[in-house]
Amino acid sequence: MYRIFSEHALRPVTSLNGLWNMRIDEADYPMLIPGVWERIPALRDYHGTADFTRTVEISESGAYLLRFGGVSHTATVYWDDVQVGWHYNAFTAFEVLLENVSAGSHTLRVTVDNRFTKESLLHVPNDYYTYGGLNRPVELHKLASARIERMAFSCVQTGEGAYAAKVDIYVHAVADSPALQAKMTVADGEAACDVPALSAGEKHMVTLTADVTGVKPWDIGQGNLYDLTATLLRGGEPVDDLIDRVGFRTIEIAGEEIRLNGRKIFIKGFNRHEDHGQFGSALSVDAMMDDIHLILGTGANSIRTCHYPNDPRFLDLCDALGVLVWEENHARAIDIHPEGFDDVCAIVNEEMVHQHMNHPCIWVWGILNECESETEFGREVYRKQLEQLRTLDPTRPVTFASCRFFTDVCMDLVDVASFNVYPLWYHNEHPAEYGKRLTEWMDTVGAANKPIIFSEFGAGAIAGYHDPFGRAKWSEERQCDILREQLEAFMGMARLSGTYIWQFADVRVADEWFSIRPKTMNNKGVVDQFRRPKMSYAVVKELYNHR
């Protein structure tokens, strides 16, 4: 399933997960989807193209929708050898509309490309690995003449357990559609309105509002969720539906404070990549849940989805367990100058927000990790993208993680000011002294009266390498020492509103990074790539649980 729950009670949906055939250079490999080809030993280092193929049985002629949760990184979609779709970026979903499909057997083929080229502006040799495959679920939807494309939910608290709920419902006419009625229910609230007749391909948005009472707020450790159901009706008969799970909660920035449901909170978080020693970037839901349990076991309350939008099933789990999430677009320390960069980022930003904005766990949107925020050119890029996020979703704060120490010129553009810092790892200044010096400077360049977060800090350790006497760098003992000093200093700073440790688990990096990453891994995890805890896990657990 694309989510951990059923999104439709009315619309017929068929999972296309399971066994596909993958062909590379005339060689055939059976592949389980979701999956990446690096799980096959002979293809562990393969960068290129592959054809993924399966047969799809259609029992009833009509309009259908192919829904891909994610393909890494570029997908060209063929239906019976005719190209019907194309999408770039591994970490957002996309759809392909098939308007007139006949009953019978059909061939679905997806050509996948994970090469680094001048066109792959966001996928470059980086400090994480670009896998190849259909890394998230695939579905086939049978459509009526009109469908609900998506919903956008927001709420305002009006009293104890009472909220005003607002839902924008986006209707798409697959074929010529007569006038319809749209109905929405959530908790004890409901509303309805008319939808005008639409021509094939036309789209229309309606807004419904309802007062709800007696609901439990979504909060840290309290994933109180409610089904939000939208239905299209014709003459009182349902035509299409869409179901989501939402939470009632408020996020606000009040001076230097981050407030959840009206109270000040302190973020205790981890950075986490979608990467696993066994599954690559195509983690099972069980593996996602194991990660969350390990993270919560330290006393953490938040996860940063470095450095791209995450699988919605992972966000569903964070919704259900009451875990705060910083989600960000796909860009890490890359060249922001090439022609087309702005356009690619704008598409990713829109897809990220449209697809994920109903998740109550997401408390902040981030962009452009460690990019060129010290230049005037970079400032304009940051300004445009932050404005776009605020337009797409005015209900959440925005931020970015900077590493432009004492030179950044974009701190005034954000709602939350964030820096990636590595004292005692990349330099020897004491964390308390460095943190004080950096935050005092930040306050002079736009961060004054805003929350400040240290969005990355940590130290590397090769799992199993011990040096209890010399405590050399890359030993588990030295990682413990550095993380302890960093955490004790940062969590004692009144000026900070939160911390995100780099990182939860060791991850594979691009081969081009071999010279500065032992084992071609980013080894700063508190667990290894197979989730075996290092000594530092206990240090974080001790300190996070005491805050």
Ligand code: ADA
The other form holds:
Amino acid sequence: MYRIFSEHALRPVTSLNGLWNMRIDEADYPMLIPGVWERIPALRDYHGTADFTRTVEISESGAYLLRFGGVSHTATVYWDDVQVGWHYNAFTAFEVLLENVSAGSHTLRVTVDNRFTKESLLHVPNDYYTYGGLNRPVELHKLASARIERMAFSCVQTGEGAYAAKVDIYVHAVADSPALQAKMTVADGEAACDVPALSAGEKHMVTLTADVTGVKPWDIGQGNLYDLTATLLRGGEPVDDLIDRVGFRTIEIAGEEIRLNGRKIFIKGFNRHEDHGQFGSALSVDAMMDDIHLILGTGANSIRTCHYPNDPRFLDLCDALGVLVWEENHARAIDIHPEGFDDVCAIVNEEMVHQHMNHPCIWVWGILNECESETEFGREVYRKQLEQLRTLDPTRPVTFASCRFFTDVCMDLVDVASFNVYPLWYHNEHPAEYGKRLTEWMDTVGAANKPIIFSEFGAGAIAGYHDPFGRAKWSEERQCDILREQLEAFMGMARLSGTYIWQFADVRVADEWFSIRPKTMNNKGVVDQFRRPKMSYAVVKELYNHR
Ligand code: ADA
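Got the form predicted alone; could you also share the form predicted together with the ligand?
Next comes the full complex, and the chain you just saw is listed first.
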């Protein structure tokens, strides 16, 4: 399912995962969904379109909702050969409302396109791979005349184990709906209010607050979660429901400090792509869990979702295991000038925050990794998107990872200043000297009195390559040397509030990057694409466990 727990006790939800038929150029392939076509050897390098089709049996006529966790990268959805939906970008979910569906057999078809066209502004040839398929779960919901579209949870601490919980409940009238009651329970708190009569299609938001006591805070390694249940009732009879899992914690930026539950913390993280040598971008929950165990095994406490919103099931696991997450929108060093770029980013930003803001693991929102933050044009793009994030979610700090060394003009716009640095890999200045020089400059251009994070650093190693004559670059030994020098330097810098190693695992990259990426992969992982640890895994484990 879309989450690792059931979001509905009342609303009937059917999983549409499983065997679909995929057709490419008159050829038919059985495809297990979630899945990407690159898992079929003959289609490993296929860039194009494919039709994914399955039959859906409807037992009771009425209104239904299709929910796609992610389709890579463009989806056109047909119901009985009538187009009913469209979505761009593989890393956020989307819904399709089906009204007046008759009982019987229906055909669901999704035309998937992973080509790099001029319309594709975010998925471009890049240092990660754009797979093709239904990379996340698919669900069918049976709707009543009114539904809870989503909830937005936040909390303020009022005492030891005591919080004021606030929940915005977004109601959507699927058909004309008489007045209802909305009710919310979380921990030992509950609240209710009236919802006015709504005409079909109308939406209405109500806010409920409740004091909770005796809760265990969510913290690093303490994934204390509580079911948040919202219910719509008519005359005391439940009409619809929505269940989420929330955590009670506080994140605040106090000068140069990042504070979790009032305590200064140091972020020890990894960058992790949704990519696996066996699953492509459609990792199973088991594979996600194994990744988290491997990351926690080094003593790390955080994961950066480079460079796009992650699967909600992965975020659920980070919630449950107490792993801090830097989640960011979908962008990696891309052109921000094309017409429509602002609009497509605004959509991804809204989908990311609306869909993921209740995850306690997310401590910061990021945008536009290594984009044009050194020009006035770029500054306006960053300013607008950071402002959008703050409006969508005033409870979390915002940041972005820059690579505009000594030229960035956006450091004053963020709550946390972050840079991607690669001393001893892309240049030879010693990490301690480079880090000091860069942070001192950052403090003169807007980062002063803010936390600074080095959001990427690392080195490449071809898994299994051991230089017989020394410690050549791309040998595992050299990766150990470089990561050791970087980590010892950066973790010893009082000015830094955190480090994210680039990167957890080797990942596939676009074919166009072959000439600068051996094996057409980004080989800076401390484990290979099948999660086999390199020698550097032990170096990180030694150093991340020191602090
Ligand atoms: C950049 C970028 C990463 C990756 C890295 C590298 O910092 O943000 O996605 O490409 O460089 O491996 O060089």
